[in-house]
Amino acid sequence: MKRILSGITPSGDGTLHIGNYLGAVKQFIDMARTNECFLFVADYHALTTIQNKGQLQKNVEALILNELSLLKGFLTPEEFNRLVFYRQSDLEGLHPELQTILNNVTPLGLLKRAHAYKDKLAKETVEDDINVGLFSYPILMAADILLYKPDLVPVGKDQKQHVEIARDVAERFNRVFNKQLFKLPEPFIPESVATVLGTDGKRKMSKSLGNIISIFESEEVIKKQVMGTYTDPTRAHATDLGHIEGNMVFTYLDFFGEKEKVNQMKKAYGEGQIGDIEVKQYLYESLLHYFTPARKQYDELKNNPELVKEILSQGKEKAMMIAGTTMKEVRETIGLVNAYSSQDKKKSTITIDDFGSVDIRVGKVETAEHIEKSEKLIRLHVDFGAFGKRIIFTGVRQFGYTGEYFIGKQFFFVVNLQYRKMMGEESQGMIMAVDSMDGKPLFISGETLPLGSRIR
């Protein structure tokens, strides 16, 4: 299983169309089925072009709803719960902090060669009209990537340079500070990624060009978009022999239609036996059928904003565990941690907010096994229901506990701790216990509570 990371910027109006789905979302969904995937909304990046509060809020909200609906529509609950979905700006400044640090090991010339900056200059934009955010965009993207130490970063061919810059910056950091802290990510450009022309058959599908087919608009809007799709301009009558190549209706049907029926329609269309209206109607029906699960999720999520916030909160917690650990390593490596650094001290009292930040949930131990190289550790495979599954270690074999004791039972677990390395593996939480009179930990049963329920 590889760690995959991808980000999406809330540009345009934040809504997604079938071109977005075929060009990026579908590939990410396929990878999320078998890999550890991180997907974030890059709202900081949107600031390079959007300086309007209302527009940015609307874009971010629309993108979150659209993206979550597609993910939940096409992934199983288990696959979705394994995915880490979060907002860049929710990570308490970690992304900009790492960007600031990386700024100081990045050569100016590297940024001047970046496509976004060069494209602006090529369009005869006055340099004073190019904001620093756009110029340093690749460094923020490098921070986005390097914080999570991913193996692969899925990108289009036009975005490959950003991953290459991230690699260059990581190599330079590792060399300057003489520590292999950052993993060098690899760009992943699937050959099967579809670059989809718009309904005009001439240009890439884009909302600004008005040549899209929406996913979450009303059925009336989608039907109008489908009926306006480019077909065969040489065909004056339904009985004329039709052309398949370059006909956008059939291009879309190859992705969304039922293969055997599409092949039959291609044959009939080429022989002048069916008209444009019939094939467009089938495309419309195919799109509604294909995206039915996602459209259903969209309605549910739109009517339940608390669920959306809970998903983002869980994503933030999971992302923070990884990014927070990386930033701790970075600060120590560059010398920000020293003899006069403030140290977190144990407090005799805590606030309600402090206690409220501890995420305690009910989990059921599905399997458990002893770690051979350890005399203490037991590896627990814990199911938290809709909250997902985790591997959590507990060091209690010296008290007489065995793996068999835990199997099939429900307990309370803290799930928002930073992941901790144990015997080369990550423990993704902690089982809760109380002390007995003889010092032996007694584990707190959660047998009567639903899996994944949070203790308040």
Second form
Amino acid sequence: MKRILSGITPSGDGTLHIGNYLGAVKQFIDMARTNECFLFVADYHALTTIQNKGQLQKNVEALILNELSLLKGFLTPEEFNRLVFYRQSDLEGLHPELQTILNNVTPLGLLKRAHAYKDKLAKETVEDDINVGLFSYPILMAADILLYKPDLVPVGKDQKQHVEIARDVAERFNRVFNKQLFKLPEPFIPESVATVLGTDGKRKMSKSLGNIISIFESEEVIKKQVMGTYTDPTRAHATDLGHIEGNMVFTYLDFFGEKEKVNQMKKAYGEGQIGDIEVKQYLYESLLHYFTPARKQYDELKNNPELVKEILSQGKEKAMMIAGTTMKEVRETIGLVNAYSSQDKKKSTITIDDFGSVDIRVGKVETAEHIEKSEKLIRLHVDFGAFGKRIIFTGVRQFGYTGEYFIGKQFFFVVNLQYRKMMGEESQGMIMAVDSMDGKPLFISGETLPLGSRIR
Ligand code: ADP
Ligand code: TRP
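Mind sharing the form predicted together with tryptophan (TRP)? What's above is the form predicted on its own.
All chains and molecules follow, beginning with the one already shown.
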């Protein structure tokens, strides 16, 4: 299993079409089935071109929804849970922090040779019209990559050079600080990525050219896009012999139709036995059929923002474990940590001994009372058998829990926390819970286990 990392810039409007799917998303999904994959929304990167609050919000929201729907729609739940999907800016400034450090081992010349900058220069002609964000974009991208030490970075052809710059920067850092800290990343350009032509049959499918077939639009919109697709201009009547080559309906059907049926249709079309409407109708049906799981996910996620937030929050936590560890290593390596540094309180990893120092025990709730002055708190009287009794507060009434729910049941409690004052009273521990998909805490049952027994 390899570690794969890629980012997507929300510079377009965030909605995806079948060109994006076939050209990029599908390859990533295939890799995610058998590898450890990190995929993030590069929202800091979008700032090089988008400097408008509403637009940035809208693009990022749409991109998150579109990507997640495809990933959830086509991956099994197990594959999806292995994938780490997160938003770059959620990582508490970690990516820009590494960028700031890498700035200092990056020669100016390296950036001046970067395509993104050179292309812009060619278009805008004066350097003064180009912002520094765009200029240093490859260093932010290097930080995005190096923090996670991936084996492969799948990107489109246009991004290959940026991954090579990241490699170069990593090499320089390792040399300057005399430590093999960063893994040198490899760009990976999936073979099968060919540019998908648009419904005009002439140019690359692209939102700005209006020649797309959407994935998540209404059925009416998709039908219209399919019906407007370029077929065979030499054909005036359905009985004329049709051409398959360059006929976009068949190009798309090769991806989305059923092989046998498509072959039959190609034959019949070539012999003048079926018309455009028939093949287009079949393309429309095939597309809806193919994307049904993703479109279902789209409706579900769109109606459930809490679920999307939960996925992003879990992604952030998982990403933080890896990126936080690398960042700590970087700070130590370059000398930011010294005799006066305070202990890093937010450790991203802990030792087995650290974990062993947490005392978690099974307790039975005897009685429970609501704290009237509070909207959340419940006071639990917990019996730990030979280990004694404790009063432990939990703030969960806002999730619909009442004291009744807890009484007579057994749960797990952390019992060696410093006591904490809650509404003037001491809480002598904490009940353990996990988050459900919608963020509501679910309590871990300790039924049938001996009271006071300890997790080990
Ligand atoms: P663009 O490449 O036009 O700037 P995006 O940045 O929105 O479009 O594309 C996101 C991803 O989808 C990129 O990896 C890009 O290569 C891929 N992609 C976009 N349009 C197509 C297309 N018509 N055919 C194949 N891949 C495409
Ligand atoms: N620059 C990439 C693009 O425009 C997106 C991106 C940002 C990225 N950071 C990355 C891709 C890190 C791979 C790895 O497509």
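If you superpose the two forms and keep the largest set of C-alpha atoms that fall within 1.5 Å, you have the rigid core. Just so you know, these numbers come straight off a predicted model, no measurement behind them. Residue numbers count along the first chain shown, from 1.
When two forms of a protein are overlaid on their rigid core, residues whose CA moves 2 Å or more are considered shifted, and K364 is one of them between the two forms.
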